[in-house]
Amino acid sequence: MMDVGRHPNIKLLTYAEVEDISGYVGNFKIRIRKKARYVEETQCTSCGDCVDVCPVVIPDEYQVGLGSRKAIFLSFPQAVPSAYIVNADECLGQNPIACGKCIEACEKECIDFTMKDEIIEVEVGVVIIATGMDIYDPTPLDEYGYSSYPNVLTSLEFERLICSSGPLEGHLGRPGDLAFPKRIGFIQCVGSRTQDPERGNPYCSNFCCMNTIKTTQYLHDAYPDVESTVFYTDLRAFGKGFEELLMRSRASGVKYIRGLPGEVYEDPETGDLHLMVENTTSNRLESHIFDMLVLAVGAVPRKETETVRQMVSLSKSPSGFLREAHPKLRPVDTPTKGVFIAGSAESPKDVRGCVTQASAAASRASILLSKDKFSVDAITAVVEEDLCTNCGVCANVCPFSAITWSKGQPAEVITAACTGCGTCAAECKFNAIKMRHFSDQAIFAQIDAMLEDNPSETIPTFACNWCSYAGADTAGVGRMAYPPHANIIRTMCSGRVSPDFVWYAFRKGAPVVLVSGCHYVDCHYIDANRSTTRRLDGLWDGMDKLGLDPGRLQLEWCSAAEGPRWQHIMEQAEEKRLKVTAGEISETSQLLKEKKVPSPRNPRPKDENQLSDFECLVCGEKWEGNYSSNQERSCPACRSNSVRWIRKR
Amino acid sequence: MTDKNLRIGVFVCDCGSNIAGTVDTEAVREYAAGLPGVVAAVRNKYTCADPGQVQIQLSIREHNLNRIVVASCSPATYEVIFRNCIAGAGLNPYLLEMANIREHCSWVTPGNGQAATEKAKRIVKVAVARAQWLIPQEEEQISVTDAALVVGGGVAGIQSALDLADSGHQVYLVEKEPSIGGIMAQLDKVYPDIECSI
């Protein structure tokens, strides 16, 4: 921490928040608000004279409320910068008439109540998001008595309690009566690994098992009289040196009981805590009495992460933590070029995990920073100004905010930020967006070529580069045989598939058309494939209107690992192809030559989550459910993603 | 507009027996030679091996080729290699198209040589059709400001900031609290060695 404060290359801005991030990789513009601290940071010697005279006493956040501080305070003894701060909301009055005792006490005259927030603007090439995590608040889990019994603590509170710089200066005592707690119980998985949203989150918080094991060993070393008992679901001691520490803890006499207590009662006389637990190893009901209980609370996403996430257009996992660009191959990158993640903003982590990931993020970032210039793959979008009608729909669908547009002005693509997914090109009704290297003409030429001879034998198949094309590769590597009639057109994203391509393929005699892409959670372009679903809904509606069988247009999501799924998708498409008659194909072809195709581009309900009808176009299953543009649709009967949304009338 | 003076070269790969064991690669080569715009069609045992790549470069010079179709495997594995290969012969790397007749054809159509060969022909035909529309592309060069923003001064932010700063880059470390340190600074001891956290 000290190194940061004195490093010549680090400009440290504390008590500051990022208000805006604009621009793109290599060229971000940042606006930072450095809030008024009312103490000259560089002048303050942290002598503490001001604290002695401050009359305002406040619960101390650093001690998690177990200690107190003043309205003028140093966060903790080793704080960096080592300078006091006045919390203006708590201070009695910045007007010297109201109080002003600290101003009088400060010999160096560092305290300045006229200080204002400062706006700092900087330009950077990369952004690393290290906004961290919050600790789960166990108040809703009433049965553990956290909000009613003083001797029930969270693991973080306990950490402060035993710390030499803690409220009891390292003496172990329980908060209720400061008595020495001889019997300490630890309850694991508090707020983690539950399917009940009222009781926490479904994920494992990663560090709580080891934190408890560490604490029990520390207690044994420092206070051999303490008897520790740990109630757990599973003990996850998976890292280097972890199992060894668990063995030491067991050898030290710490009791590990598999099973979580049902309810905790306090004996009002003694303040002791009584609980019953089903020991699932011995299958016996046991009762225990403790002087103190420690809840091993998990982690939750932090709200500041959400603010930054929106500034740089990132997606998040269902858990609410930030989503990385790829879970195995690019774990510290994000889909937005030049933005990296370090630490618990991505998922709950311990110190070592954070440090490892932080060094990785720094290393990835320095690849960009070490160059004067970098090159962008020539697959990006280009706006043809003559054709652009200044409508701005392209800017709306771009997942990376790579298109700028203002009323009356043609859209403009920021090449550095564009990733080439092509969803803007598919959305533009006026053909005003050209994709370099994956041009409309090339795709039409591919459709022409594959349907020139015996079109009834061919299934034009659009496959996104990252998942479905790779899924087809995986099927190949696994030698998973399937019928030979599909012919793949590779696009970077399924969002590239313009409805025009699909209509054209049917006009040219395709019996079946298949559109495939990444599963929603895997989309390599944040959420570009949500546009694919919306366009397919439009196409299915249009086919219906023309009297065509919408089931001839299939939609399937397939990950790079799902070779067997690709094989199944191929068989399913072939099954449909065999059912489509020659008469049907020629009628469709004729109809599409004569008629202008109806293509409602934005078929979606005004109100998200409204109750809708859904129909599986593969097996015919029908059901009712909520429309959600961010949730992958899949048939409950046959798992197909060819699920048509039918507007409730 | 397609290039009026299209001179496409198609390179059909046997991939040992991986493709040629199922697909009649010679028939595919003959078929490719008759496709519009194709002026050279060559068959190789291993197109990705050095002799195969040399063959592509020689053919580019000999036939003055300006579009290249490699009918072999997935672009996921070999596109970069073939792009570098044609760039070595002076062609823009974006003038390459790959026809995947291995993962998407021979390997998934076992025991049916005729169907596999027909499918391979169609895949090559489609690739040639696409190649006609490929145009040279230049990759845009973007300048980089040599500075980093690190949002958050917990242990992760601190480590990232120090690493970047030690590598000589300017770092702006922004922390919303009055001090850096985050949750780490609240911990007394950390595992597995039970040592001081700060």
The other form holds:
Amino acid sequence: MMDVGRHPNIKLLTYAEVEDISGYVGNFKIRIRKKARYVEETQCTSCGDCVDVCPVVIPDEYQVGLGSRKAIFLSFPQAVPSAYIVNADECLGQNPIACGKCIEACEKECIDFTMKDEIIEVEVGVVIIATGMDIYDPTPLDEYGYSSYPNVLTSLEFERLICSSGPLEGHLGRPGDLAFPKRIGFIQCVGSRTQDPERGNPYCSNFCCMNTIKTTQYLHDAYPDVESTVFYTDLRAFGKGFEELLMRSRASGVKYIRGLPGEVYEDPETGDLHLMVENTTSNRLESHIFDMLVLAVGAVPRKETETVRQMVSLSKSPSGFLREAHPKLRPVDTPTKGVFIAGSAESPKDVRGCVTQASAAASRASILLSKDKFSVDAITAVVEEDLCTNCGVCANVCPFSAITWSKGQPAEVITAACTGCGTCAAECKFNAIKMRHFSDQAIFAQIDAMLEDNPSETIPTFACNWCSYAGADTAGVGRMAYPPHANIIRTMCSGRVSPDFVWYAFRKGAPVVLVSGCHYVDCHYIDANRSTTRRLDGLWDGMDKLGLDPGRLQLEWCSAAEGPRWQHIMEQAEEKRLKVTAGEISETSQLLKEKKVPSPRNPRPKDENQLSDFECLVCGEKWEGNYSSNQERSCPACRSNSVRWIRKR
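Alternative state: the form predicted alone, after the form predicted together with the partner chain:
The next block holds one chain only.
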């Protein structure tokens, strides 16, 4: 912290919070509220005279409530800058001053109650999010007596208790009576590795086992008379030197019992803690008595992280931590360009893991900042302003906030922020958004080609680039045999699949249409596949109203590693295809033509006899003519029937 504070290229803002992040890679604008400290940090010498006279005493958050502090305080002993802070909500009064003792005691006259919060706006090229994690609150687990017995502590509270800067200044004592504890028990996996949401979280918190092992070794070295017993389900000591430390702890006499206690009782006279546990190694029930019990609590995401996540449009994992762009290839990148994550904001990890990931994030950021220009893949969206009706729907569905829009103004795509998922193009009902590559023209042409001959034997399959398409590739590389009737149309995201693609496939005689994307919580475009689900819900309702079998439209999720699942999906689609009769296919095609189901190929103008422009979706040829709903049009250049009407400009 001191090196950071002294570095000429680092501006350290303490006692501040981010209120808003806007912009895109290379052009982020951040609004920061620097809270009033009511102490001039450049003049304060941390003499402590103000603390001595302050009459307000409250629990100290840094000591996890085991110690106390005043209304004017240092955040923690190594705080940078080393200047005191006055908590306005705890001070006896400022306006008018009801106390003022700290002002009288300060010889430097650095306390100023007229200070106000300061709003700072900065422009940066990249953003690194390292918001950390919180500790699981074991209060719901009443069987361990955490909320009832003072000598039951969490692992964090025990750390502060034995720390040299803790409330007992490094001396060991139990909170109930400050007596020296000779028997200390440790219970692992409190709040972790459980499928019961009321009892914790399903994931492993990574650092709990090694923290307990380290603590027991410290107790043996500093207090040889202390007997330590660890109750565990599994000990996970993976990492450099970790297994060796576990062996040292065992050799030091620490008892490791495989089994978790069921309930804890306190002796009201002595304060001793009694518990029963089933030792699964020896297969017997054991009774233990301890002076103190330590709960190795797991980690949970910080509440403040959710606010930052929404500011920069990031995705999160089912556990609530931030999700990286790719767990192996891009472990510190996020789906939003120019935003990186580090430390336990991404997942629970120890200090070593946090430092490693922070170094990686700093390296990735420096690579990006060293460039004069930033290049993007040529798959972004483009808005045709003369077709845009200024409805703003595209801006609402964009998962990266890459589309700006205001009333009376056409939408505008920020190319640097666009990732080319295509959700906006699928959502636009006026064909005002075009995709560079993966265009409507290309997709309709693929549907035409695959359904040109024997359409009843073809299953048009829309597969997202990152998961489903890669899952099909995995199945192919693994030589997993499945029915060959599925013809895949690759899209960057399942959110690119417009309802018009599905209707057109059915009109062309497709017996079954399959849409497949990333698993619901694993979308590479944050939450774009939510739009997929919403659109298909509408399609299923529409098919039901038209008297069509909704089962002919299938939606499946598949990841890149799930080759066997892709094989199973194909087998299910084939089973459905075999059940669809030729008469049903013909009736569907005729019905959709009679109902004039909307399609971007042939949307109906207000006046069907007006002079209009036409465009071929295959070769791009444009010509002028009169629209007629009863006339089948074809391209004069390539004779393709993939034609759409364009509003006359």
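Between two forms, the rigid core is the largest collection of C-alphas that superpose within 1.5 Å. Numbering follows the first chain given and starts at 1. All values reported here derive from a predicted model rather than from experimental measurement.
Relative to the superposed rigid core, Val332 undergoes a CA displacement smaller than 2 Å between the two forms. The two forms, fitted on the rigid core, differ between the two forms by less than 2 Å at the CA of Glu346.
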